[in-house]
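Below, in structure tokens: the form predicted alone, a single chain.
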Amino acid sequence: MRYLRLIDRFIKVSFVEEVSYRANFWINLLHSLLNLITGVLGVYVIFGQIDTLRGWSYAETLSVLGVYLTIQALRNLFIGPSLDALAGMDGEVWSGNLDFTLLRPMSIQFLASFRRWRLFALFDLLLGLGVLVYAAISMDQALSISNIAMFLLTLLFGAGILYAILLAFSALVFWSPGVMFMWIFDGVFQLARYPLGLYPGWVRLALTWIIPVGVITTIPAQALRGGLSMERLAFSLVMAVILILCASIFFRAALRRYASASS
């Protein structure tokens, strides 16, 4: 309950900070619309020439984009802002302000994950869910309760996988504070806009086992269209649990390398 109350305080403080600058609303709105338009236009251009691509139809590929936009919105809502404050440009590791965070009587990983919220991302979340609803309606088969349940579960597991990857990339900053590892990840995460099956074999391998961003978006889309087996559902759960545990251990190990601003 203590941590839930703290999250409530973090959200309120973040809201006050964001509404202090009205221009930010319109800038974020424009950015969100451009991100949506470019994503949908890319899928439309591809399927304007063909009906299916490696077993994926227009609506099914659009559902992958919808998952991508939804996951990206969740990242921008609280995971990204918090970790950027820690390991981003002029973040606490770089500036030395992490000293004050380490003195607080609570989990450093919790603070690094939940203390900053970007509430404008709720609009991105609505856009992503809107794309998902449109894609689901456009699919040939009707949605069943089991498909929706499996989709929600895999979406949750995908968010957990994304969190683990971001936490691990943030931890790398303790070894090389001058390297923007998040920028590197952003380039890779763009590949998750499209289904894994559309990429060559070596790319699918990398996006499944090395930096598993493809698993984050493709598996929920498979669940939505009704083509997900229980084995792949279990695979998504196991991967999420293992990656979160490993990322947490790695993050704690990275914290021990921090020498403070005064040393």
Given for the second form:
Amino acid sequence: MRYLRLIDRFIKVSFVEEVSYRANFWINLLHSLLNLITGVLGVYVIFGQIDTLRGWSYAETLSVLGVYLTIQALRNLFIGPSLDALAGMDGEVWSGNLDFTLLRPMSIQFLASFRRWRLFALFDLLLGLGVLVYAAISMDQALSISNIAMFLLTLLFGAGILYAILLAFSALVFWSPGVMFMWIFDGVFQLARYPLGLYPGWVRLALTWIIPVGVITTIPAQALRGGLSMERLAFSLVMAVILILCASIFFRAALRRYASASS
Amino acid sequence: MNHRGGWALIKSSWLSWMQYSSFFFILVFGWMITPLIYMLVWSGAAGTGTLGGLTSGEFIAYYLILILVNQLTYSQTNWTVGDVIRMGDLNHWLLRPMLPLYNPLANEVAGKVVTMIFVIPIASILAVVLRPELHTTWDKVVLSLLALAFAWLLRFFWGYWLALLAFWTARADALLALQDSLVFLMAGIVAPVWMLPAGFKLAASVLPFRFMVGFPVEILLGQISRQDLLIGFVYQAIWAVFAILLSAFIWRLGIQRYTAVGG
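The structure above corresponds to the form predicted alone; please provide the structure of the form predicted together with its partner chain.
Now the full complex is given, and it begins with the chain already shown.
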């Protein structure tokens, strides 16, 4: 309860901060629309040449893009900005302001994950959901309630996996200040715009087991079109739970290395 | 005109950039990812047959060369010109006894040297692993190098005039983002230009963006008729001259209203 009240407060403070820079709104709008348009047109151009791509139709591929945009929006809503305030350039670890955060009587991981909100990402969330709805309507099969339920579950697990990866990468800041690992991850995460099945075998293996970004977007899309086996559902749940646990333990261990920065 | 000073500036920027080489390697990794995704998508879609006149191996060749060309013509310098104007660092440029243009040029050369140290080995490894098929002739190589030189000229000065708008508005960077999106869609990155849907293809053949990246690659692969080649060179030259004149014009207007303190 106390944590929910705090999140409410964090959101309000972030909102006030965000609306103080009103001119940024139009630039954000432009970037969001460019992101949407290039993504959708990318899929459109490919399917102008072919009807199916290794078993994925136009609508199904579009649904993977929809999941990608939705998950990215969730990330930019709070996980990204919060972790960035901790570990990013000029973040708290860098400046030494983490001293004050450590003094607060609550879970540091909670603070590091929920403190900053970027409410403009709600617009991106709408765009992502819009692509998803459009893709779902244009699919050949009718949507069933069970498919939608499975989809929402796997989307949640996917977001959890992404959170775990980002938390672990942010924890690396206690060893080497810098944002390089995050940038590399951002590059690799781009691959999740398309279904895993499109890529050659070795890329697929790497994106399932080494950096599981493929799991984050492809499995929810499979759930939406129907035909996701119970094993896959269980796989994605187990992976999310294990990764979040490991990342939390790692984050705690990393935090112990912190040796302040101020004089 | 002080050209020896210019050369000294180029050399010193290049040496100072080398100190941050790992930073640039990661930046370049991010830029390479997008063409790599479409390489995997298209070569997978072609399978054992051909698609748009290219086999799977030819798609790999197309995109490997495109990665090199994209990196050689991409002008990362122009993203910083706006900051230089806003922060007043432009004062340093103006005080040096040489053409101010030497400063962004020095950055440009430095950037190319550092990024190529990374891009060429990666592209070579990919070429060994993915086995591209390339059939070309010497006259095509020469023509394509000529097109590459113009492509660089065009892309650099096109970005430069956009960046110089920072004399009037603090938001000129948004136009650079828009340019990157248009390059993605129309310069042969999302798909080779001749495979785009009709409307796009028409726009791409007239607008400057295709001549910044895709055009030299098309020539090298021989995917262009003699007549289109000639028309292409004419368009490329016209756009390049236009961009240079426009930058000179905007520079002259902007510098008259430029004021700064300190720097």
